[in-house]
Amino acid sequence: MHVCTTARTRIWERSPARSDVDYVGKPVPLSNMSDSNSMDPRPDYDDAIARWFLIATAVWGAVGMLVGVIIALQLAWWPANTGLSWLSFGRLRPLHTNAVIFAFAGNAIFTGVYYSTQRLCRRRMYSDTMSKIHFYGWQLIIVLAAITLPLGLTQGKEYAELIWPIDVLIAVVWLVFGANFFGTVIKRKTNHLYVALWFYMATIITITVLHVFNNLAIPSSLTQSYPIYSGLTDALVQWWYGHNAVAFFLTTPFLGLMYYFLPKAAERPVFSYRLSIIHFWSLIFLYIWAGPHHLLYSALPDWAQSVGMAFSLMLIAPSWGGMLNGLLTLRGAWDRVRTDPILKMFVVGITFYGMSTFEGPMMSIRAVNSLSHFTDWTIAHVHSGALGWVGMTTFAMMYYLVPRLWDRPLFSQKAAETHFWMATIGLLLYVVALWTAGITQGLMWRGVNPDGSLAYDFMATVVRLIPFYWIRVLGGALYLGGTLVMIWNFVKTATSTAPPLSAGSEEALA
């Protein structure tokens, strides 16, 4: 039975057999938040699948970020373009975006979903076989992408570059994941569906629809196809997909992870469970309509552009509601933020979620978009979300999970602290440099002489931006360096000879 009390609407499980749902309500001791007690023995969870996906997250994250640093260097220093077509910026850039989105962030999503779903449903995943098919199938997709994109085999669509046979494989593997997840939810041993599960469900259902309809095509060979849409329709469908791939692959699943892992790490109840439900329903309703803001000043009818802009502006409300819900969950635990790198990463990640979800709607306003569109300001916006929100949330989740999945205390808290500062400083250098570069670009492109001719040619703009591009290289290298420190820390933890945590107190996790 669940009861609601106080104006902040706290909800908790009152059964004497406490479960992982406890942390959405009143604070309980860490010992009571564990997965076993005398009245409710721990189910036989499949933590191996979470370990596999976590390892893949770390490996592909380093690879994707390394490619990002390489292409940043190519923009700042032209000799870095080696003359080899398969190492050119045009080939490596889609490899970078696919690696960080679908390899790094994708594997992070699956890590957190497999770990938290079993605990929120109080049962093992529906099918171990499906879990393994999902893991190996997703890694195969990533390897195929790493081969085809440098070879120039692409559909030429943003975030949907992969050729049609790989698209079919993605659909199959994603449906296996969905069937495994929903099978677990249906067979759950709890009555309550915690809000994280709702965010996971929205992700699985919406990504299925987006992926299928955007990639409907007529194959002409094994590596080429023609989309069934043409002209403006193709552009509108693409950005309906493109914007909502960000919404439902890089936002909703990570909000679900935030709602599970932040209260667990802070040992505090979520600030307002009612707000989390309002956040969920308003966000998924509004997000799906915002795609047309990518096509402002295009041939798209003005009314459709205005709809995209209006829904983008409305998104500020639920997005900031979720941000505040996350930050206010730390009430009573802010003293620990000074010393706990996991909570520090959560705070930075949630803060950048708020910043990105304010900046995006502002950039959808026509007057602002006329300055920002096609400039590096857009790149800064994307990376403030990707490196700030997604990256920091992923790192925090991984630091929480590694000691629990390998049953060892984290090898070095100092290394985790070092990672936090390297990532944060690198992130700030990156986005501030590109914010400045983007506004500089937009203003220079607008500059005109008294006779109406352009005041600056294209090359003058490029030369002016070179110093900012070097700062981006430095920021990206710092962020990558922090990730490598994290991987070293995790390897040392997994191979540590320290006594297992299960043999003693969980206080070693703190």
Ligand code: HEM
The other form holds:
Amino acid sequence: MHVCTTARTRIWERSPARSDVDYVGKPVPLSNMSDSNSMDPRPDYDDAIARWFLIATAVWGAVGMLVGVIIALQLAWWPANTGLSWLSFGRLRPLHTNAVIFAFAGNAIFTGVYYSTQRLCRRRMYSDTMSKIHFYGWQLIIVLAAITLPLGLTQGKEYAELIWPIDVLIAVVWLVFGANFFGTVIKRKTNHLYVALWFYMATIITITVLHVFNNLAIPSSLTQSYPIYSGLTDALVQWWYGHNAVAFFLTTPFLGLMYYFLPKAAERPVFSYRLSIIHFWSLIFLYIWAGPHHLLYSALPDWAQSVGMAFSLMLIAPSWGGMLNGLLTLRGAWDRVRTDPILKMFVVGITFYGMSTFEGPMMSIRAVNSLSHFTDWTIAHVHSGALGWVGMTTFAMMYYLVPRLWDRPLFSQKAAETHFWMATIGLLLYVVALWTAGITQGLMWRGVNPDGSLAYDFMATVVRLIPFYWIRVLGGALYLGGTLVMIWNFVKTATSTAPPLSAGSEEALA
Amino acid sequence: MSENQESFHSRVIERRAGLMAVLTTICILIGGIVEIIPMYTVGAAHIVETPPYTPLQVAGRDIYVREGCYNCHSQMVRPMRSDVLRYGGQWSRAAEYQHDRPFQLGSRRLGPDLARVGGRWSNSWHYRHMEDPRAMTPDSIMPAYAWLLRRKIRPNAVKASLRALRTAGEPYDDGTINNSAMLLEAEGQMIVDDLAGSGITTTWDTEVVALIAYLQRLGTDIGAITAAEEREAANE
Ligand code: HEM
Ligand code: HEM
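Mind sharing the form predicted together with the ligand? What's above is the form predicted alone.
Entire complex below, previous chain first.
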């Protein structure tokens, strides 16, 4: 790998100062992205906080994916459960989901929000102390999760496994984050709130509501509690939460990041301002209703299941609105997509967003869900959203940010290119293998003989899936490998002795 | 939307963070309120009141949750021919879940559904299966849970759980809570005696015994529920 010393045309080699200059274009009013009339010098942004969150994203990302590969191996080869209680699949799987969602995706969101909110509001974060409490508080939560989940301390609700004292801590830290964000927005030095900020706002508000109501429980000890809801009511509240954790933790914040970082990276204005308004409001309104699609064919009342299915179908429209607004922002920049790993990652990410938001509504149709539910098809869907949309968008954002935050050109473009291909191939292996596995399993479960008896014993389906699980191990390992290449590249960049990017571009600061 | 003539959104909403936050909050509350409130109030009424979990079943259920069994096993038989055929002839009713805190419907079937597992296997089958799943099902991919054969339940913790469950709304009377240690032992001893018949020696407070008590309860309320359904149908 070589140190890049080519002409400064690549986007990640541009000066951090210059990257704050407004991009020009009609569809979104200039004033929305930052205050172009302002003659102020570049405000004193707190970039240290973004650096810290970025490091946390990369480290926890690798850890969460490693746990993913381990549990993938456990399904392909049971002895990998090791016989130790804290390494068994049932305890590690929640560790994987919590690590990738709350540690990897969470820290990625915070990195982008802290970096972009300051620039969109043209001021430093409202309070440095709050930023620090948020950073250390969140990492503490993650460490506590990594200790308690393997010990079997859990609430037993998917994505809300963490025990009640940690839930309280999450609520406090989240409110500090919210106060810091809203403080910055209210004291902003710009007139307009740019579309990215709407999505951040919706994220902060909705996650607060979901987290509080889903976790209401009566403690019996410091580590154990019982929900105030029982049975199907508990299930409904949980999937109202669970589905909207996907919506407001893995979708809306990443759309916000897309709206900020994609135009910056592509040096293109967002395709349509009007579309962004329509799809924002319809998306946040419709999403909340869709939870019952996780409970189709359960004993939940039919009306609730039908409402969930109907709203899920409607969700295609605003979801694809977001996808189109992203992809069409690249119009006129497609030649650069071929050479620029950042844009490539964005394109794959947004494309997988489109795919999983088409697939999701299809899986919400009762007839389709009767085949897909409980099978690996769900897992394929999850990871086309997670590895494709969340992962790729995060990587793209990090490649954009590292040279700016550390003020050095990216150490190796070739390594970034390698990462792109490892991640893309890993993702495809994972998703295609599990789609096949899911449909195979679904069809075998319902297979009947001419005499009306079941064609396959349950164990026959389990054995049939093992080869697909091995393919997933391979795909997951490739994806993880790509992440490690990225981390190596970032460490090399941060510690390189190359001249700072900002040297020689003083004029941009004037 | 032309350049000069700004929309209402751009002129008003986008300039007022407070207004935008309020509108957003309203937008995201509507769906949840419409769907959840009716469930919480009306949906809480069940066709028949089933008995709550016994103290030993509560202890066993806590182990089921702790080990994350729900990550592989569902507890929901869908009203579809293949599900009903495979899992005991009846689909799952709402009333069967009335004491489940937290619910354990699950979203995966890496292993078979367990909603109707109660009574399907003997106590000794479960004991051996938890120790080594491959001993009972040669190709199983389930982890072995040998530690459940060593670890002990703590009667005081179970008592605290029963209290918390009562606060949450479970119908436990004072007698059950005060005598929970005795009830645990009595129920556990029955399973221990049964296991002894298959040559297995263990004690009433071993975790696996509690887990077996819970597993054997699963799905056993369906008879009372279908009977109530038939009564109701006859009354109409
Ligand atoms: C190296 C990459 C990864 C590997 C090998 C991997 C592997 C796995 C495995 C084996 C499972 C359990 C599947 C099952 O129950 O059958 C799982 C579940 C899950 N993973 Fe990953 N994973 C990876 C990355 C990610 C990332 C980056 C995210 C999110 C941003 C993610 C989110 C999830 C979620 C939400 C589930 C639970 C799905 C459900 O309950 O339906 N994973 N993963
Ligand atoms: C319009 C958008 C979407 C709709 C309507 C939708 C719908 C669905 C449906 C029907 C299921 C299967 C439920 C079941 O049978 O158990 C599901 C599962 C899931 N989806 Fe989506 N999906 C959408 C987008 C996404 C995206 C973009 C992501 C990830 C970033 C995602 C992550 C998940 C996860 C994590 C699960 C597994 C939940 C679990 O069972 O644990 N979804 N989704």
